[in-house]
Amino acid sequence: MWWQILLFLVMSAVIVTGFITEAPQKQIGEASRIFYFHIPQAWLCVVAFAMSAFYSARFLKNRKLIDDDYALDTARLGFIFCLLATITGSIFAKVTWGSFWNWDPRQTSIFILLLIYGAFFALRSAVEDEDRRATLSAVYSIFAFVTVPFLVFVVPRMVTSLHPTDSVIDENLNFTMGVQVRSIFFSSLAAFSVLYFWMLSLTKRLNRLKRKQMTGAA
């Protein structure tokens, strides 16, 4: 419970100074506030599909329906932060280019990400059959995430972007930070990972509930 608490007082804690202190960026202004919010959504949306990627091979390795379970819940979990990440940054956008959508290199990688994934849980719906539903989403799940650091990572690095580059650290590997705008941000990601593997663990709490439900009922 404690830990808890503290992750809201912390939460709380980043809201705040995130708004009342100095911009993080001199030259975009306020709209770079939101930098505190939307890179930790980017990021867990790929710790997320990594695990969802993880407990598909665990699947395929084992064969235990209760790993199948586990992949989707944090596939969702994954597309949420992914969605939400599209959301901050289409606000920023709108401040900073004028519109909401402009088709610039990451909103088009991570509109294709939205895609990919978006398929995978239309695959899921199509099959009834469980042990194949699980089979066909693992394999899909691993491959969709080959995709991930590449959409990320790699695609807007490769082209010109309206996109800010270097917003954490530079080419060099060196903060582009100042301390107090660095100790907001580790401080947001590390509670955005906290609330992360909490909310996976109650999915997997109740996955386990549902399934000796299940084999009780049986």
Contents of the next structure:
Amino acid sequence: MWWQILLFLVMSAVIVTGFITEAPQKQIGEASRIFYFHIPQAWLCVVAFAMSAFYSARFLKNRKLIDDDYALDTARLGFIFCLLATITGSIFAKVTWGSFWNWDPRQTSIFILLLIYGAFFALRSAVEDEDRRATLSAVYSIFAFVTVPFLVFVVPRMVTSLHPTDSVIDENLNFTMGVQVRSIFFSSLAAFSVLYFWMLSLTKRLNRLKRKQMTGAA
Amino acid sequence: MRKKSIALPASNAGLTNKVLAVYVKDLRLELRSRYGLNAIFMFGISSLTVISFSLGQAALSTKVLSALYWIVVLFSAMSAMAQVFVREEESGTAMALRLTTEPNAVYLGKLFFNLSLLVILVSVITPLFFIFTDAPVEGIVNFLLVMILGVLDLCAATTLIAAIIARASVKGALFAVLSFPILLPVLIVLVAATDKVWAGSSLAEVSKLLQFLLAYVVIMVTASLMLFKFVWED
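With the form predicted alone already on screen, would you show the form predicted together with the partner chain?
Shown next: the complete complex, the earlier chain at its head.
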């Protein structure tokens, strides 16, 4: 229980300090506060995807349907975070670049991530047999995950982008932010990550119970 | 001893021979029905005609032209690339192939078959595209290099997807739905590279984009080879 209370306190502290302290980026000004929330969301979007690929690989290895449930759970959570990152990002784009959507490379890559999640769900709904659905979606999930490094790291750096690139680390891998900004940012990142793993563990428990009930009834 | 007696002639052949056997089999089937070739040609020529009609004599920038070119190639490819696996499932021959041939040979044979299909497609579509539109013919060698990499990318990314959807109960639009997110990064880079080449850039100027395209082929084929057996032997 204690860590849930701690999570609540840290999250509240991040929200409060994120708004009352000085804006993290002088040039962009007030809008740059979104950085405390937008980056953790985008980060979890990729982490959830990686977890989905991980459970998919484990399913292909052990052939336990519970792993397929987990892969779906984390994909669902990842989709939510992806949607949140897209929305917060486009609000930021409106404020700083003047339009909600202008196909900046970053926007393109998060849009493709959304499409991949969408395709994953579409594939699942197109296969009736449970084992086959698990296999096919596991393969697709891993196959799509292989393209993520291209989307997240390569494409945005090959095409000129308006997206701030040096907000966390600069080219020499040094932190660009001051101590205060850094501590708020990393607290937020940690809090969001804990939140994600908590949500994941809840859905995992739910699925374990469902599987248990199914085998019990059979 | 017993195992040997029921083994089929091809089972102790090398991988290259098996790949070739699958490839030749598909080629023969294709020449018998010409389903894939007909679909891919008619689709390509129709879309090219639509573009040519609707644009008339409008002077287009290389940026628009390169986008149009890859849209025609992509959609024509989409119309027939899934066939290579769907046909096996529908005619009930998948099981026989599964029993006689190892997955890697099946995958590579099908990959090369799709590749041939696409190479034939672009070798017809590209001259027509140059005739119908005013795409610059200068720097054609550079363009051909980009085109070949693009064709490799398309095949590498879609052959595994074709195997996936052949096993799904609802096929319909699923092939395009599953392929697009994986192909979009390639498509963005292909359009950018073609645009630059047509605008007169040298190969050195587009080398980063070409590296991207090449890396993508390698990664997609490697991942496909690792994952294919799960789809195929399920």
